[in-house]
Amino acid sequence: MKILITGGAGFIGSYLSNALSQNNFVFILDDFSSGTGLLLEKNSNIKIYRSEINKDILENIVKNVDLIIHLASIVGVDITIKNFKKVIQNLKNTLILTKIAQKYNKPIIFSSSSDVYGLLGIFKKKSFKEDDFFVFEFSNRWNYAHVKCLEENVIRLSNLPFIIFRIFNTYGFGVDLKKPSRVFASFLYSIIFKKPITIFGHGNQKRAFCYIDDTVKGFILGVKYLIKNKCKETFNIGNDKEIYSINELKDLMIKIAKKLKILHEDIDVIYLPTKERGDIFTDIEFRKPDLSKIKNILGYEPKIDLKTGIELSFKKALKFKNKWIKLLQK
């Protein structure tokens, strides 16, 4: 098959395309804002555009191509809640791809967020469902959240086949690279380059994460069966198994950093209140989906277990660390 991904150079964008690449030819279109392309790996069934999203060379790509896994987004909090265009820009781009797609009747892959499921997480302590109502507050906090949900309904409203899947907390090594801001990326930051942990409101907010891997099996099985039954579904992806608090996973990192011999000694944990990330911020206590419907519909398990991924993550990051440094230092 022929696919194409946009923000194909971005954290998941990268672990997909070379998977994807082993067996299909992959063109990724990216215009590297956040995306880095430090983990794609050389290979000649990949070819790299590096735009940001336009009508024209959208047009000469998706007319090839058998599928569009559109991953290109702005993320991450601190970013959504003081730029509120950049954000609005989301939707604007699903709109351009989502109309040329329609033009060439091909079936869209779209990554949504976790985050579309708003205050739920206040209200109800168990784990998110698809049919779930979304609950959220005036703020800026869900500019993001609010964005995707306009996006969900832009790619449910074009006729054409699509899965969208719902992201829950995937961590590796590759997120934030340039800036490390979101919970895993900052702290293994930290530990790396033995810098202080920060840490917004108590620390006892509860997620489940799960492994960029399993994030990308569950999107290949996704592109398998979108090609075969051409069916417009919505799934949560990510890990049902295991919940932590965000201060379980800063003591986990840095017990496995000690065993790796990344740390001999414990580092400075600084606590911040969450009004530091914007005048009114809500944090989610508890953050866990449901997956029995990408399961029994998918055939989707996620496999590794939080101190397996993190000690993953840690070996990749110590590979790339000298070219870490210079992605930091731009």
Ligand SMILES: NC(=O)c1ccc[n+]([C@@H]2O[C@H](COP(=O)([O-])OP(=O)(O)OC[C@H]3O[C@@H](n4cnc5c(N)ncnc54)[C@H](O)[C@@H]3O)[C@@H](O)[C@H]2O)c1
The other form holds:
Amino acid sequence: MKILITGGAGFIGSYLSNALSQNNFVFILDDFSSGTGLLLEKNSNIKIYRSEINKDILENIVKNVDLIIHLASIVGVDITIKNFKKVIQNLKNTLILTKIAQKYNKPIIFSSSSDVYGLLGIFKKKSFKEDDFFVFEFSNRWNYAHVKCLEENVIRLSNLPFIIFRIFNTYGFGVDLKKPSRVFASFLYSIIFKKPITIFGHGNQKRAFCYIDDTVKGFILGVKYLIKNKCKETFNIGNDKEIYSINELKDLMIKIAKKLKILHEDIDVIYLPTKERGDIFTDIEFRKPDLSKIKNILGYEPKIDLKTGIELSFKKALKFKNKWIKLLQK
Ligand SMILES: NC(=O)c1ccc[n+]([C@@H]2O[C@H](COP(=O)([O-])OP(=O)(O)OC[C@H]3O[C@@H](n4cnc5c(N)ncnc54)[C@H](O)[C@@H]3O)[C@@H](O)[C@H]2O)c1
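If the one shown is the form predicted alone, what is the structure of the form predicted together with the ligand?
Zooming out: every chain and molecule, the one shown earlier first.
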């Protein structure tokens, strides 16, 4: 098959492009705004277009592919709070892409986020299901989630075959390489470069951590299912077993770094009030995906526990350390 991956030079995109290019031809469209392509393997089955999403390039690529995987996005709540225009640009890009996909009748996989469940984690301490309702406050904190909801609707209303994946906390080496800000990326950076770890709030808020290889396996199951069944489905994707607080994540990462002899002594930990992350920042205490739908329909089962995922991430970070330093200096 021929597949277009927008945002293919980013974190999820790089791992996914490498995996899919084993048996398919992958076109990557990426402006390298947050992506670096560092982890992309040299492979004659990958062709990279270094550009923002725009109509002309998309026209050329989309008519030649069997499937579109749309990952390109400004990502992360902290960044999106400060860049309202860029969040709106996400929506405009999804509209442009969907229109061209409609013209050539191409199925789409869209990457949404667990953030669309909004404040549900405050009211409902169980796991979130795809047909749950959403609860938001009107604040910049929720711009990213609001726009993801609208983008989901653009895809749903397109009448094209689609899969929407609501991604719950995927981690691994390669997140935010240029500017480590998301939680796993910032802890990994602090430990590898021996800088203080910063935690916003008390650190007892819990998350379900999914290693990148499991997310990629889920996407590949989705690709096969979508091509075969021309479905219109929304799935949570993540890991429903690896639930840890931010403090526990920090402790585990430090312990494993010591075992791997990356750290020889303790590292400073700084706790900052949540409001330091932006105006009216509401953090969610608990977030866990209900995965029954994706398990039943796609046969998805996450396999990699947090301890193993951290070890794999550290090993990769060491392998790429020199190239990473060069990226950070740019
Ligand atoms: N990693 C997670 O845990 C997570 C969770 C929820 C949702 N998601 C979603 O998954 C997708 C991929 O996320 P990621 O973690 O790989 O982030 P990422 O920042 O590494 O990847 C996004 C990629 O899109 C590119 N990009 C951004 N704007 C672009 C534009 N206008 N034109 C072309 N390229 C553009 C960036 O350069 C980058 O390579 C995003 O849509 C994100 O919202 C990820």
